[in-house]
Amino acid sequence: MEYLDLFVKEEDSLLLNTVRKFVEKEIFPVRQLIDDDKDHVIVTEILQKMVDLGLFRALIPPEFGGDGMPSPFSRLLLRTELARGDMGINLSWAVTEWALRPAIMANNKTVMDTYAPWFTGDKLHLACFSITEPHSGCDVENVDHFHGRSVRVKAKLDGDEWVISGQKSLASNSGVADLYCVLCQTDPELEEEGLVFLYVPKDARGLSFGKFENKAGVQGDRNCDVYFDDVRVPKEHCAAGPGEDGKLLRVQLVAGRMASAANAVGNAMAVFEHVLKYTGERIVGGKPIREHSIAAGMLADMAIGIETAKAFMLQCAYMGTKPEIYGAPYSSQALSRASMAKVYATDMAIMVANKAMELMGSYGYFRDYNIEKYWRDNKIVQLWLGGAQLGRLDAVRGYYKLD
């Protein structure tokens, strides 16, 4: 069922058939090979070739060098591509651009001017977006009850610099990272006005790892806790600034979110090739499994999850272009919307992979036949961001006020 033609134009159809047949290539003949590669020598290979296809050129806007992306369409449809092949990789590329992207809306031509260029060239720079921290969670993306007061990780102004101390966890290319976009507290008693977006090179003094996290899935992203000793960054190399980046934490949250709706759909978009294959080819009371009324019913809600979980996606993206009439990038309204998208893919996505090792009986679970891996990186993707729970209630936040 194709009705992009409503949402992309020429250029971004090519792009996307570029990603695809690149994914087709690259990543479907090693994706069971990723989550044993524990030194990540498959996954850097993979990243290095998206740079020469040019995809994190297209991460960063032209007024900073980049190629830029022509609309968000592309830019959802890019990771639906991506995660077809392998959620870890696209979550490395993806969360490059989602760490830049305070810099990007405050228009900060100091952080922009100093770090694009590391990811416009030939050689790959990877971007961590650091909000999670140890003791809290998912309190921090519970913005509409805590509204910033979880935040332990203290900014303070020391002269022309700002100071950083404290501990983050858990986010996507920690450890690896060239740059960190870290959310701070400058006063908790300030709430969200106390929050910023402060930058960090790898090397600076101060700035330390724990170990890489061993998880069921996405083995392709690391992850690890982050150590700030008295970090100390230019005062420049703050996103917007107090009372600003407050907002811009809300925008990533439903970039965030609606993210997650693209990974999810990527996902079952593959299980649903596999399985569809499958039960085309096996035999079972002498015809093809999926033949039988019972399997083609559930290869039916398969299809049905996929394709409304895709189109909603595609909907909230084009309300999102549209503030004047469906509410600020900041709004309850915005962050209801992308929850709803990624609460309801992310169930679904599931949904397909249980039904699809179903049909498959044994061979579902087993790792040759990658249904196994899809489901356990959608696992993770349902998880992350607040989880199934909190994204409900923001998604029903939209309609009435919940504390």
Ligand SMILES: Cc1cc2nc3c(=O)[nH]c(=O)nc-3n(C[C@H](O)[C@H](O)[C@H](O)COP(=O)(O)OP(=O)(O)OC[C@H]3O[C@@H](n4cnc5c(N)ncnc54)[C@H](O)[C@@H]3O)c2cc1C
The other form holds:
Amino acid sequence: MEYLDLFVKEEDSLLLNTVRKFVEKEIFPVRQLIDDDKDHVIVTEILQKMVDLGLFRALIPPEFGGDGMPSPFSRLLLRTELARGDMGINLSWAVTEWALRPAIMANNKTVMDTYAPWFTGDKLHLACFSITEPHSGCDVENVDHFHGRSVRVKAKLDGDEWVISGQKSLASNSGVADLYCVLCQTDPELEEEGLVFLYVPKDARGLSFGKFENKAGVQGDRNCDVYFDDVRVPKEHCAAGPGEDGKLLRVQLVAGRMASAANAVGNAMAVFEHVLKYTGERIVGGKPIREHSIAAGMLADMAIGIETAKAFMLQCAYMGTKPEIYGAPYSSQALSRASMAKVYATDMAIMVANKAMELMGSYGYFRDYNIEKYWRDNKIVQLWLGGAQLGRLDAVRGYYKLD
Ligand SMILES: Cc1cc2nc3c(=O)[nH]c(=O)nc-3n(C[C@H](O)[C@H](O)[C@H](O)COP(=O)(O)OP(=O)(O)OC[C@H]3O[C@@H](n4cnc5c(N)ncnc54)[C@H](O)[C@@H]3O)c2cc1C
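So that was the form predicted on its own. Now I'd like the form predicted together with the named molecule, please.
Entire complex below, previous chain first.
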């Protein structure tokens, strides 16, 4: 039995193989063109092919009309495979799941009956999970310090409707998504108990968008400001409701940081494949680069980093399936583990891309040689969702109380 068979069921491994082949056939040949694809023609075509492959239907559990996602392990490995192809495309798909999760976890039939058909059909639809605000990036995620008080987008109940006002920023798929899962505060005095996730369709009256951000990488993903000018949604279009949604935010942070670890591992795997080949072919000092012991040592550090980050990610995913031993999915222990997995994997992926570029000399810096796009795309995985610093604070919070 292979080691991964401990985690991945047979049918999931078929899916993983299919996705690996899909990435090689559909994404590898065009990934270098994505930066210049200002109208997202290539990206949209690939995402539509992912719809055709059933990857969006897989985001919806069978009880809501989808095929259901594989196990938590295969889910992470799917992200790894897609990030190996292109981080931005992986983001557009993975964030759609992230946005739907609060309603799925809350078993909210109204939201799912209304919106699940968008994602189980033949046409491409994206969703956006929007928690970041212009004045609260990491502070929104710093739940053990701010306890939800840093969320400024307001939601008030008016009869049978929520009324939303304020501004969100930077979320993946913003401006292009058809559905927005928006973190709002109903009453700052209630702290986390006042938080709610509300579902807002793109055509809601009072919803508007800023221009797309100009980023260093992940051009396959779109990000902009989102403005809520007394946007109204039905009362039932709240994930679980005040008191419960704060816990769901914590679960979402755990899921997002675990997914970030998977993204970083996939990116580093791709870089390693490229650099291994290149250093086996390019001759310096009379022999292939990788035959020099100084280069071999660098390649070893890359391989050690990738394998340990992947193994630790799977360990954390396993511990997440045993809450009775390792803590509830919304516990500080779960957030600590996921933060360690993210911090370790993202630092590792940056190290791998940097070393690969050094080993390839100036060619590593050229667009035609692939590495520089992985290098640019991968940095943001470290910066988002709490960054390297809050990630470390949350890591130690699993061991002692730290305000
Ligand atoms: C491509 C992309 C995709 C994104 N996707 C999403 C998405 O899908 N949904 C969404 O809601 N947002 C998304 N974001 C936003 C992202 O998660 C935030 O930008 C991120 O959390 C950091 O917030 P900030 O940029 O405001 O940094 P700040 O909060 O200003 O942090 C700045 C620095 O301070 C550090 N820091 C933070 N807190 C502390 C502390 N307590 N002590 C010490 N240091 C600290 C940070 O690590 C960082 O180094 C995305 C951003 C990008 C660029």
